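Presented below, as structure tokens, is a lone chain in the form predicted alone.
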Amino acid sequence: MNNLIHKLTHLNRQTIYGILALGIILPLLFPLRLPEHVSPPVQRLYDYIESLPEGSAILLSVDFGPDVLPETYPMFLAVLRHAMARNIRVIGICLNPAGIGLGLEGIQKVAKELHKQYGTDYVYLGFKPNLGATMLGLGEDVHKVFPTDYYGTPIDSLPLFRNVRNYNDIALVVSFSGASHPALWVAYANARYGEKIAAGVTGVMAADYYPYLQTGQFVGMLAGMKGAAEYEYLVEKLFREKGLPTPPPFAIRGMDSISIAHLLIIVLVIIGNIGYFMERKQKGA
């Protein structure tokens, strides 16, 4: 017993990092499934776009970059094929210059996945600079801030256009970002034009926004990755019960890693700990 505690506690680097490795890369291989609790900041997000009518429209604004992608684009994904699993409309637009291929591979990817037709159930209008101008000309007028797509096409020519020509028009704004943007949003859409607003932030913004949760100014937020597993399976629920492919559970994944790797991490300290005290205790003896 004591030279297996005395192994334990004098484990070398090499090892360690070995065991917190498998630790990682197993559960990304095979999801163990370990269950989430939904928080209310994500349901409320999942109920209100749930209480949306088919065919109203809500506009994501992809205003991250690949440096928080691990936390956001699973988030993005996972709001986009809720909001075309219910057959709501969706408005893609780009508000961080790192996020403009990011955005138009994931609503691509969503639209393939449900069979959605480019310019009716969808449309992606790309990257506009100048933040607070852009925010308040969508409240005045959309196709004069993107009066074309991301491809060039003269929105005026898209169905999606024919009745969406403000925020009056769009149920809802959803801002996916690891900086001030849903802030901004606030001021911009929220504040002057009423908008209802939502957000998908990283997990080290998400303090800095739940006051804005406590005020009605976001109906609802997804917090780092644990919030975009909590939606996934959400997601996963409903496409259970339309009968439609489960998607890939990207944010599922990586908590089951970052759980098991913190579960690791604990047991590592604990054992440390125990043999510490016991080689104390023997010394002293």
Contents of the next structure:
Amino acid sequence: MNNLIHKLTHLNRQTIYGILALGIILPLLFPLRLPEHVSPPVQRLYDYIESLPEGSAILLSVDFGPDVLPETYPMFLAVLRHAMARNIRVIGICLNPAGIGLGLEGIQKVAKELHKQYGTDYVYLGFKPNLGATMLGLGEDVHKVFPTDYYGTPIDSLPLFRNVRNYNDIALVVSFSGASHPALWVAYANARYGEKIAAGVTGVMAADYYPYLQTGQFVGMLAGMKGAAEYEYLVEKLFREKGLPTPPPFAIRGMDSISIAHLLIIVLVIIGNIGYFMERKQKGA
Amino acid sequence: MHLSTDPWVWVAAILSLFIFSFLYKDNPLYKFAEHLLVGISAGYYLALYWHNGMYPNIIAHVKDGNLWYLFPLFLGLLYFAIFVPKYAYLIRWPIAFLLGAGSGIAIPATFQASIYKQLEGTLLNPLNTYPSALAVFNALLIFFGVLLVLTYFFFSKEHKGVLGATSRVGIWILMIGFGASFGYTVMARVSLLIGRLHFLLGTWLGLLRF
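Having seen the form predicted alone, the form predicted together with its partner chain:
Below, the chain from earlier opens the complete complex, with every other chain and molecule after it.
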């Protein structure tokens, strides 16, 4: 027994990587579809978007790049699908230069799925440098900050912007990010203009952003792939009710792998600790 | 199994495998992929900031005859003064401008959003304003948690007696916070691996059904 524990506590890192890779790959190949439980921060964002009247405008800010794509892209798609399925007009912008293509791809994909019209139901404005100035500028006049959309079309000519001038006409801003963007949205758009803010953040950033929920500075929050999976679950349910084809559940399937990987990590940590204390005891004896 | 026929998917898949090869040990394939990323990123950002920042915000205005826009351009170019020792001091001007304007914008907003509102959220309210017993418990936990952690960061008195006890509990609370943060970080890293494996198994090899 002691010998086995000794061997397990001295596994080389390549073996541990191999075990973890198997723990992730097998659930991807053979989905378990573990049950989803929706947490209050996710439910709050969903409920807020549900409460908006049809035709309201919301702004989705693609503040992430490909480095955090598996966590933030599914939540971006899920929120887009929810908004568009409810006939809420979507304004897409990008404040991370690495995310311009991702924002465009996501918004086009969902618009095509739900047969939405560019310029009327949704618009993509593209990237603007200088986060703070852009966030503050949107509170004054969107038309001055983004005179043209991503394609170079003057936004004055787009029907969606006929009655959208600033935050007063935008019901919600959702920032999808793996960095400090949501905090800046709170500082510049919420504190200064009273704009409602929600966030979709990576797991690394989640713990930093929980205080903003408690104070009500965030309407809701999606944290990591778990948050994305919960929102996908709610959107899947909505699509079934509306008789729409259900979208592919990337994050929900990913949660199977995460659950198995976490179990493996917990077991490895426990074995490592048992081995450490046994060795210490042996050395002391 | 439906192998992708898109050549760019193959390029991305092969580069992903080059990067993963580092898990075994450092090697030239990993180095190649790493250097390629650095080079492409530098070129991408340069072109992007030219087309989205420099051209529409400065060049286009100057072309229209608004020569005032040459002033910020000149101020920005002073950053390069650092390379000429005789005029290196001129770099202080753009730095002073950025620090002054940046602080003026950021300090009131950050104070309002991150200090005032967070303090307000920490303070206890009358009992009848909480929706449930759990909400009261949470409010007490946050209130005393903040006070206990703050005592740990009070260094003007030796941590002995009452201050020693409260600061020790403060450390425990900090450790719980770090643990929660680390747990989320583990989930984030596993998520990134899932994303890449999903690409390799699904988009590239066509082994996944979704």
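Residue numbers count along the first chain shown, from 1. Everything quoted here is computed from the prediction, not taken from an experiment. C-alpha atoms forming the largest set that superposes within 1.5 Å between two forms make up the rigid core.
Shown in the overlay between these two forms, fitted on the rigid core, is a CA shift at I260 of 2 Å or greater. After superposition on the rigid core, the Cα atom of L32 is displaced by 2 Å or more between these two forms.
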